[in-house]
Every structure is written in structure tokens, then in C-alpha cells.
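Just the one chain here, laid out as C-alpha cells, in the form predicted alone.
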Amino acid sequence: MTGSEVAARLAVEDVAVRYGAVLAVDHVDLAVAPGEVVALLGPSGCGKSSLLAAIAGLVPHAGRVLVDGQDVSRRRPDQRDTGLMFQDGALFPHLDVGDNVGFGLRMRGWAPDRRRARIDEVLELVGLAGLGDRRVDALSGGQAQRVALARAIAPQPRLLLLDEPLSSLDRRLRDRLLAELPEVFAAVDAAVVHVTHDQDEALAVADRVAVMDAGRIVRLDPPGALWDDPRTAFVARFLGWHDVFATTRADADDDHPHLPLDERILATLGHPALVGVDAARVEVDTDLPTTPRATDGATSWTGHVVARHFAGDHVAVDVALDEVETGTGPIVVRATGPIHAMPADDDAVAVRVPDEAWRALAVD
């Protein structure tokens, strides 16, 4: 679902945000219909959680945020339908697991019996069915942030805003919650807010992904559309593209390395300044060909393996290609895999770059 399909839940209008001289949100727009998930992806301080504040109406802010059409740029917090979801989950201590689940429910006048109802309803969807006496102290790190989701979704608003919910989470907890997310998400009507700094999160629960930088959002697409083409140096990086390189263009950045490339290339990409490579497109194997060349279909070089990254069944691998006059240093391609079918350190391979593995890139 996209924004366009269906009536805006949310709309954010020229929105900013100021703390004394810095502008930490510089004029945002953004629209979000009902049931649809955005992620505010960017590194700290691009102005994720400050937008995130000023929709949830906790900072002051210029411009206008829209509820089903109705402005609350001037509301209170608790006057905006918003369920919030912090990175430290902040349960009250004093109160057990079912009194902080139905908190913003008794604050709106819910009667016993119906909230009852609704407070084992969210506990059974976060999966705590038939924890609603335990004492939140007692509870481990992914329990109280499965507490807090159900809290904030407990009085069925309108807008559900999470701020690095999963961050404090080791590993295993973080993936389990983040496997379950998506289905909570689709059991309420709310338009979903994600702040997040990682990509990966980003990636798995959003249905749309906006990438901060500098207090703008500099792009907003889809999480396949924005993977397979960043489009600029800046969301590549971001994203985890580890390769962007300088073209032969007079106004190539000098901060990239310079990887000369074969003018069939370069006319297919429309002569950018910047390229950058999908690793996970990339081949790297003792088998193919030796000599550097350029195809139809593919580039090759040849190299040498100068690192090895782990990341569980997979393994990132950088080579170092030989016979690339630059004077940068020696050019290293990353390429991504199984395990055991990735070369061993100091292994001589040959690198094949198929066509479909380079994007152009605008420069920042």
C-alpha cells in the first residue's frame, strides 16, 4: 500500500523543527495511509526522532501534522490519537504488566470489563498471552518491549509512532520481535511511524522507507525500489553499498576512488560521476577467467582477497584488483556469498562484475 492508494491517515506539511539555532527538521512533507508502515532511516542527528517528536506533538514545530484530514499542530500529546513506542520501552515500575498494557485505556474511560478484554486481546497478539499479573520487573529485555508495543496500541490509535524500539535488544531478540512486527502492524488500522538507524529493520518492516539527512528526507520509495537503486552516493553508503566509485567525469568526487571502466559502461550508466556496485551480484571465484576483460555482459579482473566479513551463512569478501592504475591505492570490489563458496584470505581469484550490478550515482 502506498500513500497515493488510499486517504492520508497522517499528512506532515512543511513541518520544522528548531532547537535554537539548529534546524534539526527542515520542512518535511509526508503522507501516510492508513495501515501503512514508513521507516525515518538516517544516522544520528539527520532529524528522525525530532520529526517523530513533532508528529507526536512533544517538541514545538512550524507547519501543519494532519489526522484523517483535521490539523493537531496545536493539540497536546494525549489529544492526538498517537500510540508512542520508545527505545527503553519506559513501563511504570509500580503497575504489573496488565495495569500498564490498559493505562491509556483507563485514562480514556474504558470500563472494567471492556478493558479487561482488550488488555488480553493486545497481550495475546504480542505474544504474552497470560502475563497480565506479572510484575514488569520481572519481565526479560524482549518481554517488556513486547509490554510497551501492547500499551501503545492497547486504545486502538489512530497513528502508531515508534522510536528505536528494538534497539536496546540483544541480537536474537531484536530479529524474533522484528520477524513479528509486521504482523502486529497489519492487525491494527493505524498509519505506522518506524524511527530507525538501521537499515536491515528498515528494510524488513516498512512498507515505504525514508531516508534522512540534515533534517530532509532525501528519498522515500519502496524497500526493493530504494536497495536496488540508491540513486546517490549518500543512500547507497547508508544502505550498506560498500563500493561507490569515481568515474572518468570532470566532477567525480575525489573522496571516492577512481576505478576506470569500460566505455560501454559508462554510455549503458549515462556517464556518471559515481558508480556503485551491488556486492551481492558480484562473482568472485578461482575458476573464471584470469585476464581482465570486458563483455557483453560482464567486466572481470583479476586480484587477491585482502579481507573476510562474517555475517552468519554469509560471508562479505574484499579484493584488491590488480593491474587498476590509480593513485589512491589499490581498487578493493566486495562481493557477498555462502560461506562455502566464498575464497579464503590471500586466495588469487578472478572478479566478475555483471552489468546489472552498477548503478548511477548522483553526487551528494
The other form holds:
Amino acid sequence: MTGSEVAARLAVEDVAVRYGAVLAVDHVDLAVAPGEVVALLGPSGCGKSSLLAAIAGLVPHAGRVLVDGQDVSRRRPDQRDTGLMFQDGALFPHLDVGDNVGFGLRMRGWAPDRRRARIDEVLELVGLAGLGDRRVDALSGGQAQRVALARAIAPQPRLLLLDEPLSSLDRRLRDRLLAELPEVFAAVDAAVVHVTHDQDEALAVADRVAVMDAGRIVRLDPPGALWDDPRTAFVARFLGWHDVFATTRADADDDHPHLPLDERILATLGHPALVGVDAARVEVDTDLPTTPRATDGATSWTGHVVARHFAGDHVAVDVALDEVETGTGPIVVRATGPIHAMPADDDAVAVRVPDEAWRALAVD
Amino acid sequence: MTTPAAPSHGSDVPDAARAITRTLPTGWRVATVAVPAVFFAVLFVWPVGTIIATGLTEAGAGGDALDVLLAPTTRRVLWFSTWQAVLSTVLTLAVGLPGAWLVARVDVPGRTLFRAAVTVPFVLPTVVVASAFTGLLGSGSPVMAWIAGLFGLDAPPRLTQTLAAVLLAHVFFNVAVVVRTVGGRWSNLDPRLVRAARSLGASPWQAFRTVTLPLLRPAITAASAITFLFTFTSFGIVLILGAPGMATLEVAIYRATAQLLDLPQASTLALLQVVAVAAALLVNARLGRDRAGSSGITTAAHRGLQRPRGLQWAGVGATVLLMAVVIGLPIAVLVERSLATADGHSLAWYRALADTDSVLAVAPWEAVRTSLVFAVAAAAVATVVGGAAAVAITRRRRSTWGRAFDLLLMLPLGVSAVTVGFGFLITLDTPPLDLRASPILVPLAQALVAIPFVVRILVPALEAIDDRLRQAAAVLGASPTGTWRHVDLPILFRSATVAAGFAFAISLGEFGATVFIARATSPTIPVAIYRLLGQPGAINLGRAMAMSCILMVVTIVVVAAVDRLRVADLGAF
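Given the form predicted alone above, what does the protein look like in the form predicted in complex with the partner chain?
Below, the chain from earlier opens the complete complex, with every other chain and molecule after it.
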């Protein structure tokens, strides 16, 4: 066992969860330091919630779960010192807000006045000061999630587990709560595992992102590194990369059309089967160049805009390339940029991708 | 760093799908099965089993039982039980369907009140219903006097102890089943279906016949089945209102035991009753398989309440009048009779309840006290035993054992109270368990009758508790016992109160089982009313009416209070 594992607040070793014939979590390892936030990101059914349930002790599992080096695998959920926040709160309907938040403290035998002080403190932290007497069915969706968060952190658990905590909220509320989460996490100094299927949420909140697919963690990296180099087509697609292409005719399929690239670029990337590019690095220009293919450290094509997608403060345009020799249907490249700088529908444009923007992607 | 083990998909990984997340402490787990199991083994399986065994033994010996089964009287009883039940069901449907329409489709002031009023008869004890119709159809009835005047008769007609009285009382009692079952489904039918039919060229009648009626058929079948079962096993109403020779199986069992002291005959009849009810339930379950569908059911957004127009007003008026006569009149006359004395109206009969009486051996007021004590005890027993059973059933919902247990607990409902009372009589008065002299016998029998209702209320309430609440509590540090105490119990508290309230109301009015086992010196209210009705004299009739009014008011108050709680319950969660 290495030193880094001893220092981990949470260590998951070879954990597996099985539902009948389905192996939902397939022998996963993961270590989280105190104060660190790890996002478990993956499509629904990838096993991320099952892994969380295993850590909390809610489902039987193989492998070991260690908290501060202690094996808690055989302990019941109430003996693991964990805070767990559910997708839609799961607030106790028979208790008011204060009693919900104080539930964990009561179970730990805190005296009433100490309990009250802590409840007030935590409610203030989540922005609900003074709402302790409110009935839980009189709360809005956003307030209910804040109460659920307050309830999970009130006993200062060593682990804080959040299972899709924001996905039942509308976008505006989600963004607001998302912005407040780091402050709350900082106040508890727990190892935080945040389960989500939303890549923006994962990238915004986490110190490291663990991408899960079919019960396994296929990637574990800080958000910047992950976004900059997804390495596999699955991760690239899941992060929202649109521009993923096959480098040869043989590797092409419906999801990955064949885009012929210069040997110079392919050689630098090591002749991968698939390549991708972050749409933000793709440049579009309505001033057409004279030659379709330039060699000034970039590749250029001509094309025309076939779709525009507005996304808040920026816009994505899909450009169908002209005159690209391919037997696999039209090649569409996506580029994003500020609204005022992007061309309109049907505009003829030049598309330019700098050489260093290409990333080799492995087929999964 | 150790080398990670090769991924093995083998059996080293425990199956999470089989794990029970609702971990109940072991002691509780055992108790929730053991308490109801022992209760039912001793108080139901043993007594009823003894009856069946007696019946079969007699039959096997080729003795009395076979004679009883083949006797013309038996066939007559079985035939009467059946055809009066069919007739009662048809009449109840005829009266109930317009009521269902009014409740489900028509937007008139007082609709909610109407719905509540129509429900009242169903919660009334059978003895109160029998009293009301004795008052309505008897010689002293103001209604009968009015009819005599209308047709110029010399004396008011007397309809008590006739088939008409039995049928009227059955309709009175079961109209609520039709109105609530059919009306409930009707109000959930998507009104746009009828509008679509109308726009396709159907007349209102054609639209009703081709769209509404087929969609209502499952509810109508269900309501008919329930009404048939209730009237087939009718006891108090036939015993009190029927002609002397008139007998359903229930009444025949009672007479064979209490009047003829012919236990073999009673056993054989009880066996016949069990078989008949089981057959009826089986047929009902088979029919029920086809009616599970929810096609045409809409959400609240499309409720089709409409202000009546033109001819519909006549329909509304006729329906209200029909209900007023069938339901309102018997209750009104019951109250009037309880106040009517030779010297005009007064509370004399109520005051007379305090006097010790030769018929009852005690003052009728004593019966009120006895009834309340018994009902409280019965409600407590039914809530504890039924609650434990509900927990056990919920935990094993999907297993064969769970379903078998569920069915076992429903059996007292089908096997009938008279059989239960008779079974108590022949098994629990001899060693090893001699409870004959014990005052606990009556509450135990009443609890047995009430338990199916308690289970029916608590199982859905338990299933409605989101398992994640228990998980949340566990993660927050609640032990299995703590989760049970701090989550399950508080959430169930309201439903348990509702169940206890219903159990109390049922026990208070229970007649079929109680009449067998109540000691002569401590009658309950229904038993006291039955005995008073069986005696001649204005004072006995008057006091029976007064007692019936008291029982009616208490029952309505308890059920209404409980119903309010239930509505609030649904609103809260």
C-alpha cells in the first residue's frame, strides 16, 4: 500500500455491485482526499449511483471501502459517518425543516441546544436562515434541495455523497446552486463524491472527474486535462465534442464520418483511427480564401452553414464541407463562438482548424 | 501497490437485487409474523377448521351431514340466499347508477354533501338498518299511516317481516357501494371520449351505450360482486326484517345453533357457506383479471363536471328524490320513532334506557358502556395484530408466502361473522382454552372481523413510504430500530389512527359474531337492540329506536372524524 492511499479520506478498492446477472459496478478503484471533490460522470445506467450506494453501505458489494484507512465494508450505513444527498431530496415529510436538518445530530445524541445552534449555522450556510420552522411540503424545489444538502452536511460527515443533487431543478436554479456548492464543500472538509450525468456540472464543481461507462471508471483527471484531451471517442462525445471523425475510410461509420487529413497531421498524432477537435478551436470566416487547402500550420475547407444552435452567450454553427472526397455522406464540422462573430444560415464560409487543435481519439 | 485482481464476474459479488434494504430488527421481524400467525391460528383456523372437520366427519359417516346437505330445507336456504342476493344486487344497481352519474358528472350545489350522505348507510351497523326499516315499515310508522290515508285503507299496512323489507334494507345498505365504485370510475373517465363520439354522430344515448357503459363495466361488475357477496351473507337484516321462515345460510346457521341446538346441522351449513363464499370470491377474482385496465382514465385536468341543462335537471331532481326516499326517509323515521311516545314527542325512551329491564337483565345504558369498552379493546387488538400483519405482508409482497398470508387475513371477511362466532362457541369454551366466561372473547371476535380492514388501510400506507427515506435515515446514523421508530412509525401514525377508528366503528356495530358469544348479562348495543326488537310492547320498540339512534350517531361521528383524517393524510403526502 502506498502513502497516497493512506492519506486518502475515502479509498474504494476493487468494489463491485451486482444486480441479478448485471454487474452494475465492475471492480472499481478510487481514492478521494479530504476536501477534494470528485465528480462521477456518466450516462444513466453506467453504475455511478450504484457505486455511491456501495460507498454509503446501502447495497451489498464485493471489494473494500476504507474511510481514513479503516475498512468500513462490513458496517451498516448508520455506522459509516457519511452524508448522502438524494436526487429529489427525500426529506422526511413528518418533520419540519429544522428537524430534518437536525436528524443526523439527534441520531448522534447531540443535546437540543447544541443541535439548534448547529441547525441555524448550517441553514445559514445553504442560504435558508430562519426557515427552520417551515413544513417541508411548503418548500420550493430549490429550497428542498438546499435542506437536503444542509441535512447531509450538518453532522460534519467524513464523506459527503451527492446523487444527482441538481438534476431535478430547472436550469436557472441549478446554475445558482452549482455556484454556491464550492463554498459549502469548503465548509465541511469532507471527501466529496458528486454523481451527475451533466458534463457542465461535473466540470464546474469537481477537482477531478471520473468518467464511468458500463460499470468501470474509464478516465480520472482534472476537468481541464479531461476537456483538453478526452483520449477516447466515448469521453469526447460525452463531454459534448461534436467534431469526431474517422481518419480512414475503413474506420468510418454513421457516428464518425471519414475526414481525409494531411499525412503531416496524422503522423504527429500517431495515425489514430479517430480524431477530434474542440469546437471552440475551430475558426470560421466569411472571407473565402482562394485555395481550399492551406498549409500555414492549419487545415482549411470551404463550406456553407447548415444549422445554428444558440447556447446562452455563444452560438454553435454546423458547416457542411464542400468538395471533400468521402464515400460516407456529408462532413459537418461544428464551430462555436460569440453570437455577433458567427455567420448566418446558408452563408458560404471558410473553416480553419489549427494543427495543434487535433486530438487522437481511441475507439472504445 | 498491489496488482488489481483480474475482473471476475463470478459469484464473489453479492447480489444487490436480493438484499432487503428495509432491515427490520430481528425481534420485530419475528413478531410481525408470529403475532398475526398465532392470533389467526387460535382464533380463526382452529374454530373454523373445527366446524369444517365436524361437517366433513358427519358427511363421511354418511350420517346427519349428508342428510342436511340433501334436505329440501338446505336447498331452499341456498336457493333463497342466492336469488334474494341477485334481486338485491339488481335493485341496488338500479338505484345506485343514477346516484353515480350525479356524483361523477353533474355540477350542482351540494354535490359533495350528497356524496357524503349517500355513503352514510354503508357505515351503519346492520342492526341500526334493521331498526330503521322496522320503524319505517311497521304499523306505527307515519309513512305507513300516510299511505293508508292515500289509498283509503282501514289500517296502515305492515311490511315488516316481508321480502320487500329485506330487499329495501339491502338496497339502502349497498347503494353506497355502487355510487362510490361506479361514480369514482365515472368521474375519472376522460369526458373527451364522449365528446369525440358525439362529434362522430352518436346521439347522447348511443354515446352512453357505446362509450361510457363499456368503460364503466369493470366498476359495475366490481360493485355488483361486492353487493352480491354482502347480501348473500346477509344476517342481521334477514334475521330481524325477514319473515319467520326466511333464511339465508347465515340465518340458518344461527337458528340451527341458537334455537334448534343442532350443532351437526350448523356445521354442515357453515361448511356450505365457506364453499359458496370461496366460489363467489374465485369467480370475482377471475372477472377481476379483465378489469385491471385503466383505459379511458384521465387525470384531474380533464374532469367532466357539467352544469345540468334542460332535461338533465329533471334527471337531477328524480335522482335526488329517489335517494331521499331510499336513504333519507328510513333515517328520518328512525329518529322520529325514537322520539314518538303515546303522549307526543319527547325524550322519554332515551330516559327509559337507564331503567333496569327484564328483557336484558341490565339497564340498556349498561349496554352502551359495555359496547364502548369492548370496541376500544377490539380496536386496540385489531390495530396491533393487523399492523404487524401489514408489515409482514409489505415485506414479502412479491413472495408466495406473502400473498398466502394476505389471503389468509382476508378470509374472515368472506367466511362471515356468524361462522366465526359459531366457531368460537364450539372451540373456545372447552379446555385447553376456556374463554367462554372471559370478557375478552367478544373483543377478540370483533377484532378478527375488523383486522381485514386494518390491513387494507395499512398495507398501502406502508408501501407508500419511499424506501429512500429509510436510506436517508440510515446514512444519517439511524440504526434499523431507529429508522423504524423515527421514520416508519411517525409516518404511519395517521394511517394507524384511521385504521383504529374504523376498527372501533366496526366493532361497535358488530352483530353476527357477537350475538353468539356475548353473555346474557353483558349485551352490546346491537345485541340489546336485537333483543328489544324481539319483544312486544311500545316501550321495547321505543327504546330499541333510541338505542339505534345513539349507535347511529356514534358510528357516523367516528367514521366522519376518521375520514377527515384520511383526507388530510392524502393531502399532506
